[in-house]
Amino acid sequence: MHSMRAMLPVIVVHGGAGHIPKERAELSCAGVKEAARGGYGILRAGGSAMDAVVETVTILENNPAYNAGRGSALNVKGGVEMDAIVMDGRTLASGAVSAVRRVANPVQLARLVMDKTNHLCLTAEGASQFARAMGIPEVPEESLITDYARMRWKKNLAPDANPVECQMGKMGTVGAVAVDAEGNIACATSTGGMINQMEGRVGDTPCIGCGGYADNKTGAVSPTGHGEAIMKVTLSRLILFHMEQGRSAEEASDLGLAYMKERVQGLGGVVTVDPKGVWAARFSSLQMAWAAVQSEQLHYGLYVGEHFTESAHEPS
């Protein structure tokens, strides 16, 4: 049995729930492993859980294989509107942005909302004004749009398109949870939203308790899946409620996901961690690319029941 010290630090990452076409599944697995290693590097050097989750999600936003940052899904008008959240379990401080445009890394803007304002969430044009005030460079929208995202958007505009099938073909939201060596907990989540969503649609990601929650007393959750379903059951907070009742990270995650499926027919997945560094990556969807690093071991998987390990130091 590990002593409590040996369990910390830990980071757990997801690259979105859904159904991933084969050719993209490998990219997705490689990406979450790389991101988990990046975040763990910060923790190993004594960095904070917050710094680690922001770095991890930044790496995923910069990777065009995911629906966040570069590679975001396109809204009904063919534009990119992104959401992100961060939360600090020590103080319950949180920052979020919704429907933000022309920013390469929404998670970093969310962090600034937490650190530099008295607000929890800034939206749309207000978020853009804040980004400019903070000196964050505006990037051309084109730089965030991949050929894959445009192809899926076009396909979904067809009158006979099956929207559910089209949603599932795109990797979802990205996120991470971490506990640092000091025992502080944090979460971060970022998304490009749903394919062909209405302009101005806000999903679960920037909503505290839905798209993420972190509390040093209980743990942290970052989810992915159908945003409207996640919001209806406030999934992140629901899972932490079960942990407060004494359930393990894994049991609590399964209970929350089962309730969401049964009550609102929603599929999704989560990465969850408790204050001792016990973690879980659970999902009700067909797939969810995930990775975790703890005690110099990298864990990862894509399908239900899959759990591979390798040294955290091997090049991916």
Second form
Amino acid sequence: MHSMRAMLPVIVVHGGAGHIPKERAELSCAGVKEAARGGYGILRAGGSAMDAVVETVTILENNPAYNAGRGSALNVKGGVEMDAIVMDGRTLASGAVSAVRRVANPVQLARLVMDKTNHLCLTAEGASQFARAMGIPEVPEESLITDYARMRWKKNLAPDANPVECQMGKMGTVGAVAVDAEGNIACATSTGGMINQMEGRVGDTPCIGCGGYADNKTGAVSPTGHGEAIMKVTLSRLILFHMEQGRSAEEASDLGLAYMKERVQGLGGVVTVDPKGVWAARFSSLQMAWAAVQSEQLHYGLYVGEHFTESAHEPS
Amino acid sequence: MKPVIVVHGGAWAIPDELSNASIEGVKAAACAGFAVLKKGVSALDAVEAAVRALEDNPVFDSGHGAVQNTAGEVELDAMIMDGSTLASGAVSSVRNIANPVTLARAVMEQTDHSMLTDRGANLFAERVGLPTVPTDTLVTEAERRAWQSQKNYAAGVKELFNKQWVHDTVGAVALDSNGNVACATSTGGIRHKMVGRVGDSPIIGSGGYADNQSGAVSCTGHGESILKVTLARLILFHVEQGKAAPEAVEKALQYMGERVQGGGGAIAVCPSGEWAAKFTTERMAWACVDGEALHYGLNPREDFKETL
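Please give the corresponding structure for the form predicted in complex with its partner chain, as opposed to the form predicted on its own shown earlier.
All chains and molecules follow, beginning with the one already shown.
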């Protein structure tokens, strides 16, 4: 076993659960490894867990391989509406935005909601107004849309489309959980939502306890998967309840995911961490791109049972 | 199974001049919900009927009587949840809708989604044929005056004012004769809130939660605090751990006070028929019909009883 000192800091990252087409698997893996390294760099330099998860999710939002920020899924009208959340385990403070348009990094806007307002969540036009007030530049919607997202959207509009198959191809919500050297815990999650979702659809991501939860006393969770199912079981909070009852991060994650599958037939995945730095990346879907950095070691995987390790300092 | 319905009209420092109207309002809403249950209709129908009655009553901050945001607009949040399937529907920051709880139910029953926000929620309302009403008809004269007078306060004072004068949320929980539970919550939010502010009410696990295996809860109070502790789910977690409904509500409210210094209230009903209405704010108007009697209260530890 690692000593306590070696267990912290730690960061665990996911790039979405679902079925990732073969030609995109490598991109998904490379992206989460890069993001985990980025977040760990902040932690190792003495940065806070909150700074680390926001930086990590920002890297993933900027990477067009994921359904968040640039690369977001398109709604039924071909537009981009994004959801994001951050939570600080020290104070239980949280910030979220839902159905926000034309910002490059919704996770950074969510953090500003937490830091600069008396509220926890701002939605749609109100979130845009706040972004303008904070001096966040508005980006053209086109800059968030990739050819891949547009191809998926068009395919799904076709009369013979199989929405389930199309949906499974890209569920890539992104998220991160971290514990810093001082034992503070944070989580962040960001998504472009479901392909061809209705205008104004809000999924689990910006809903506290569903799309993320962090508490210094218990741990943190960031989930991905079928949003409506995650909401029905308030997945993040559920997993932390199990940890409060003495379950390990891995046991609690598996219990939460199994319950979601049995009770509401929903698949997904989570990254989970406890205050000591014990972490888990678990999923009930076919795949989930994940990566973790702890004690200068980078861990990563994509399929069930996969767990590769390499030095955190090697270029990927 | 003996049906039960519990309703609340918001946990806050209800001024004396609103006391009677608040009590009458929650009693009428509880009776409206119970009438539905007595016909053998579902808990879901009962909580919708009860919350509609509260939304239509201008005394409460939801539907007619809602508060105005910082731009003088009315933005409404609501949710409903069916404990038999864990299905839920919610709307946030929807405008010009008299009964947001009914729109939330349409989201649950007529879409693949659980929540619609802002313009998207209004577009959906249009599609399902829910009529829109002018903002003016939702705002009372008293609200217009209160909004105007608070507008002139400095930001710091306004913050304090907001905390003390949260004019809050309505909600209902019910158990029907088939053992199904449901919850519904609806609100206009906090006066002078930022445009697009979403509070706890439409967030599953915070503003409400319903599960046939444990019970149903609807919350009210300082929204941001309720969100931080996911109050509704926390209460039901205590029930799952073997706590009785009143004890579970008290324990969770106490935790919210200690951990994030937030005041509020909640109503709960369990599949056994056991129910609770508790709060840590100065007052909360609540009422319950549990078969033989109508219970109600406003101040801490009050439980008046009338035979039906």
